[in-house]
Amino acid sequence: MALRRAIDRDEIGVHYQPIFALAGERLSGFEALARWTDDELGTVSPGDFIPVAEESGLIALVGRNVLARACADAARWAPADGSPAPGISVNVSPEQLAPALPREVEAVLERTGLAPQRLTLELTESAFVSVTGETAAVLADLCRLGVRLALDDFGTGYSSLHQLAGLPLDVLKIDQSFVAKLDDPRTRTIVTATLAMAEGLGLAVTAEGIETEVQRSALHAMGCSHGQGFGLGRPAPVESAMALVAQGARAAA
């Protein structure tokens, strides 16, 4: 009742956590992320929130609202330094997979003036348990629309290596849990062997959960790309992530 209350109330936030290029540490772009501060709850972590939106059919209101103020707020960043603006990621949950959705991104798109390659739309592997051909089609049109998509947590839910090399995706975006395990050769092996199909297949990688300099240069080493995490910046509100577009900020800063 009290989740239904802010959404109506459109009491749920979004914080933004950058995530860089890992050579030179450049900023690229944004994670749009849902927070919550309740009247008489206080914060209510994400942890517990999204699982209560998911189990009482919430999740696509939330979804949406997400949606439409990540990319308000993205159209309105410009680096001082001339360089491209940096992106915005937002996830999707498998609920909004649905017909409507290319619709709803286009609307929001044409509202806001956000170029459609700025946007990312990150789907999990549960997403993609069973594709069938209206998801297919969803993603497709999702594709004409010129936004990117991103397979989050790769590894750690269901997806098979014959969906993967058929899905129209552009990232894929390494969990945490293996990051926070490199000092493992077993799991160092994994994300190696994760990064070069990901270069086979075309597709930039995201290093999730990085929190320290030894996880950021083992990462960069290996090939990785970008990453985001503790040891690189943490979520903030908007205000904060408009001063570091604006100032260029790098990973150090």
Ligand code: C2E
Second form
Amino acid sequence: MALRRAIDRDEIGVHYQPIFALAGERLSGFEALARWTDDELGTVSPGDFIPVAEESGLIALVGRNVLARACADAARWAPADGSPAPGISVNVSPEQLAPALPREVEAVLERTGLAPQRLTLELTESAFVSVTGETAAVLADLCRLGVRLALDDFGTGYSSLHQLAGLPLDVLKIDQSFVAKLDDPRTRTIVTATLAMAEGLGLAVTAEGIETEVQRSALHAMGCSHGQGFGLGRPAPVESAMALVAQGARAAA
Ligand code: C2E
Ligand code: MG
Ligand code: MG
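If the one shown is the form predicted alone, what is the structure of the form predicted together with this ligand?
Now the complete complex, all chains and molecules, led by this one.
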């Protein structure tokens, strides 16, 4: 009930976490992360309210609002130095992968004027546990729009390598649990193998949860192209994102 009220009152906002190309630490884009601040409950983490939204069917509404807000914000980002405008990544729950999604995304792109190739939709592995004909058609329609697709939290869920080969993906996001344990040789082996696999499949890779310079330089040396994390930039309100864009794309870590 509180979530429904928050949606009605437009109390679910969006913060933006920068994503950097690890070579030269150039700003490449932002991930939109839903934020809910309630009068009584205080700040509610998306880790808590997204599952509630999914169970209650409210995720369609939350997701639509976040997508619309993120695209509208990103459409206004133009670096002063003429470098390419940063991309925007939006998380999409498995429940949202319905036949209506491509039309919804297309309408938002038209309304905001955001170029489709600047939008990446982040899907988790659970969305692909069983890719039915219907889901495959939705993914194909999204690709036809020209938006990019990312596989979020890679390696933590039901990673079906068989399906990975057949999915129209552009980006693989290495889960932060691997980045946190990079000093463990066995974890490094898994990350190295993941990077090799991604390269072979023609996927860009973003490492999540980079907190230290040691992690950043290790991932860069291993050939990981992109990264995000508290050590590079925390999720912050749109004003901070705009300031970073205006700076002309240099990392402000
Ligand atoms: P995610 O998509 O994997 O997003 C990354 C999460 O890692 C974010 O948590 C971010 O704040 C956190 N993070 C980033 N850098 C670091 C770091 O260096 N260290 C640590 N410890 N954490 C870091 P957040 O914002 O709490 O979101 C949690 C999850 O909730 C997201 O994971 C995503 O799955 C989901 N979520 C957030 N917003 C939305 C949304 O609009 N729609 C949907 N469907 N899911 C969302
Ligand atoms: Mg994500
Ligand atoms: Mg993730």
